[in-house]
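Shown here is one chain on its own, the form predicted in complex with the partner chain, set out as structure tokens.
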Amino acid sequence: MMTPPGIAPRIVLSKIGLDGHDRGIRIVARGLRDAGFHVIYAGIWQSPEAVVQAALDEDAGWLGISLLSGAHMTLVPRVLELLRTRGLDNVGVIIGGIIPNDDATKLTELGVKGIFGPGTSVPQIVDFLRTSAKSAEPADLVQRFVQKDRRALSRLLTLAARGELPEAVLRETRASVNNGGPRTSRTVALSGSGGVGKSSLIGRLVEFLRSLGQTVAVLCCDPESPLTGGALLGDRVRISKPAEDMGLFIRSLPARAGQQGIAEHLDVMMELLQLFGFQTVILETVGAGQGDTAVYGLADALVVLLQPETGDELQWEKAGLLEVADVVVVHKADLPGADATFSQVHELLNLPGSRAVPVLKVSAAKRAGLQELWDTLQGVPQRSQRDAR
């Protein structure tokens, strides 16, 4: 089956082994991205764990290797055999670097889609990717998501993300998981301008909760171009370690331009992700400005990050998004001008009896006051019970 008109293909992009060589990666990266693709880069120095699991959550249909290294013979062979042994075989691989021709033919057999030599155009990798042959809808997945397999939630997903996922299935999904039950994840969300380091702090987040033994899944949004609809998804790479880890699951969205920095329809996603199994759920917005409110309500709390800013004044309003922040996080820390723009934010946001809000100064770079920042977290109570008072 052809890829449906108006739906862009999703494409993991990554580089596997120690070679670092990424001016290819990165331009075919924009490139797909102008043509109308959505493209999840995924980082160099990935093991091939790491790739099929990106494109097993990531929901991708095709997987974009590049290696300069002469290894290829060692690790596609991997990745290929793993996207089998984990229930991939319909995502499409495609090789990008310098293959030698009996390798080439070697790798075509085991599976490999196409090979894109030193002199490959970005429009000779578009029309093969739109041209060739995708596979079909899998089947069951209600059923398959209840049993915890990934790739059904991974689908149910994508279908959420469209608008695509029935009512009824999504109740379905929710009686046979839970049973109405109460429910024990937690669910954040980070917002900020581009550039705040949203991407880096959920990154350490994660990895401090994974060392807690927490499993957590994050949504990452980015912008999508409202010219090609195309969309380069790159926070994916700030929070992912190199390795393969089951307890952590990301998902890349592209959110359209006026949707005040979010993508469509995260509600469902966060609670499909949550009834996954999932205890903290985390959701990045787009860089969002001060009127970009839309994010409130989404999740248990909303963390609005700022940072150290050069001018005197500081630059934002209390009204709109810090208004409805539930922590404000003055972050990169490590910067000059941390501390008095941190006395600015309480200053602005503590004034006698309004309500008090947390400013909390955090770096992700030292690794600075993440366990203040997750204690303060847990102390705001979960949306459900405050909407209930």
Partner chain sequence: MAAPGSAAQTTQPLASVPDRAEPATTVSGVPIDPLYTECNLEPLDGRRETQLGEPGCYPFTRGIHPTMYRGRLWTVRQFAGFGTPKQTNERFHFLLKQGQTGLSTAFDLPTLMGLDSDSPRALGEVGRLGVAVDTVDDIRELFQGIDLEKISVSMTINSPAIVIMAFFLVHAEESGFDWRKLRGTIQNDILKEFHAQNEFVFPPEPSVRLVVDLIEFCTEHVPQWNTVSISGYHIREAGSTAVQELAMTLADGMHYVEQCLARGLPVDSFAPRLSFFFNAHNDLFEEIAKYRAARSLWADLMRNRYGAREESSLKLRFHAQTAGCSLQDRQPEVNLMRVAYQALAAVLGGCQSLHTNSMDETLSLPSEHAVTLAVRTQQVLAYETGVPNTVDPLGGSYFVETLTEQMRREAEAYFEKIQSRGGMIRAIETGFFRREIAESAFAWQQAVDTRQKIVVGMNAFEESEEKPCDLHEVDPTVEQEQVEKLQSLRERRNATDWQAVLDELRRVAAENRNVLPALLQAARARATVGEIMDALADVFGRYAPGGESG
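Given the form predicted in complex with the partner chain, corresponding form predicted on its own:
Single chain only below; no partners, no other molecules.
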């Protein structure tokens, strides 16, 4: 049975400690996705602080931790303590790994909701999570939002994503934050086909912007299963985020099939992040095709990524995503064929009498072209200024 859109349980899955084997947790992640969960995969070698921060920013109902390093009696209590100090008592913690019975008893007494050892089937985990689900609605969201409470921001984003944020609450939030002056934040959307390296480039761009002192928020769209409503949301793995960095916020979002690569209600979510004070808001679409142009108009600048040797002049001529791009990036510019692709696209998009579109070569792997990309984006007028013309 398909899960109704927008209300699938959200769970962060991660490995903490020095254990680098992730096959087991990936199997669980896929099983939960196929059961209709929205699974945020936070990666391996994570610290307790990092996974708790992920659970907060993602507004997850569950935090699933896998560890085989034998350090469970040190790391798990730290996770539970951090959850309590961050006001996340509503987040249920489950543990996977080889846990001796005596330790399992102690961890349960400390607050762990479920412990699953070797041989546990995915359906058993699914049944446990469904029957043990609980939720709590934080109070005074707008007041806490104005006071820069990230948990309030996270919950308002969840309500917005579900289409459940009342217009009255949004108006109250605007009135409480706005001082009548023009906004100074900038919004950027990155789109392109699957595998072109959107997440990797965003990760490098985030590093670059944080080195400049810019606060950054990222909305990452990943596809939702058309069969179960579940989703495996893994883009945050490619965006390096120190746990203590409060100047960076990452939210993973499922995009339903037929939505042209974007989640619903993104305009409201992007506005909330701007109202919260982030100087740059970045939106990443699902891998997009030529006709997936719904992202147009959501951000000040739309960056379309192309990969070397993935098209020709006729492909570039077709109307669609390239037609609405503000900037075109030939990504993975360290690969063979990048110069030829750059020349073809640059010539096509800068014909006499046509709208000139900047075409850049960028390589996330080599950290090349980031300064030029940011300088170019700075020169694109804000969407509100262009609409007013």
